[in-house]
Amino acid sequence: MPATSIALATDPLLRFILRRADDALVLGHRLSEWCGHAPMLEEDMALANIALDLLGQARALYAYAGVVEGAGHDEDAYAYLRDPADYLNLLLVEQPNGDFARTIVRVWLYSAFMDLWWQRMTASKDAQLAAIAARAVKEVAYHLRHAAAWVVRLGDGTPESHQRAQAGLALLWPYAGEMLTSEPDEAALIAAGVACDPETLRAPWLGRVKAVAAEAGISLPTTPFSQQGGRRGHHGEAMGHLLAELQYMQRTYPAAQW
């Protein structure tokens, strides 16, 4: 019997939670693809640990989403039983890994923002979101330190490592702006102090990125932030392939118990 996709309510708080949970799940899955393939054992373990942190954040947020929605959906249902258009993650996190430098640049751009975002969310008027943020902020601080150190190491390394870091930044930069904008249905949550307005983090995020880029000797692209749509369920082909792998066991063996 095939597994049936769940239908989601349109509650703004639910969608706000799912957007951030989906970011963590999808990026965590991308990083898990490096297991056994990283350039050194220590980095294999480091990327796996970052992936596990992200998965933990996703689980906490999905569990809370189930409480908010009240439809009997657990974290597995949100992760494995939605169609691609019902995932609300950033386009940035679903892009294929590419080489190691591109992967590190993505973790750096994302973590530089999420470190600020989780810090702000510790003051959320929603006690559960504030509690999740209090744990996540410690994890993301490490993600940022690790990725930023690698960006400097690559950018200030050999001509090839510099070129790869610069190329990764050029490729991913157009997707980064989606982190810095809110969706219309989040306005009331922001006004109520439940949600953080990402637009207020644009300047500090850009300042952080510029500082690391300068130390690494790489240049920030001058192209505008142009790619968006993930927050509304508009994804690229890569997302379909990612979900086919992510959801395979649940779709093949519905409700399997381990």
The other form holds:
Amino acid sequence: MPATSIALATDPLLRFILRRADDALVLGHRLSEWCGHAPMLEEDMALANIALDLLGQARALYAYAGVVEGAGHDEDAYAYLRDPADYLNLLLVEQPNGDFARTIVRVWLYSAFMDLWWQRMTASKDAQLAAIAARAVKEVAYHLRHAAAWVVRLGDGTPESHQRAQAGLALLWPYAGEMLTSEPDEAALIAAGVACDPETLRAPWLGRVKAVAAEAGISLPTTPFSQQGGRRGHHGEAMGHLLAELQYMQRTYPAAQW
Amino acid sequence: MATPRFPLWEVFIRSRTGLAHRHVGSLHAVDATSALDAARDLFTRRNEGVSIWVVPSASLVASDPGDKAMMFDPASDKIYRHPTFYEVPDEVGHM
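Having seen the form predicted alone, please provide the structure of the form predicted together with the partner chain.
Once more the chain from above appears, this time first in line as the rest of the complex follows.
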């Protein structure tokens, strides 16, 4: 495997798959940054478990992307040999972890959406995507339960934990809307029943998030969903740093294995 | 860190339906729900179980090691309590 970056085809199905695979890989990487640093051993393992689930989802999606593209790219090629502008993940998942509360709030916002999304994808007309969804839907249900319970515990906990949960939500909220929108090149896939239209999940997602926020005693920001662009490869500064760490070994020692 | 906010919990896992729950370890958690979550994340990562019990360690009543002689030694010479004097027919299999 050469160290030079790969070029991507513009096939809509390929890009649809890569967008979700990149979400899972990047959030999984962010959560893995907590390994050895979480506030308690039990949570250290919990976050690592979620990170591994996400990595597994990313891997399954990348493997299928390789089949769809037909250019001989495997999971490693997609993960290690693309530049930031060719990564198509949500801006939400690439944001730095911040403190524990912000990390948990992000898992909650993302999982509350993905739980609905994967449920819908189990009925995808694409058999391979439906099969990946059937496994992912069980994993994300637990991620949501775990994160939502923490949001309630933090929001309804001490003044400091409440303040941190509220601050994390305020910071991440502008990025959350990108999940709820589709890209123009996904319209045909949605019409064909291959992809799920995220717009139809907006109301149920908001309902779930509102319910947990109410129980946690935190308020949903009224700021608009102003930040997007990740789906088209427009990333923030943090993404370059993240990929520098994620890709370092393969870029420095091409085709290295152990 | 067994503070009042992070009490200790004992974890019991049943590996298969039909078997009994077995003690596998302990953990710290703020409440029963998070204890159950943590038990799942710590002790069932490799398909170890199909059911979990968590019990506050403070709820366990344990025998005193100092009472060992009184509690357990008298049983050591009652060999007639072991069913070793019976012929078990082969058809019975494992008892």
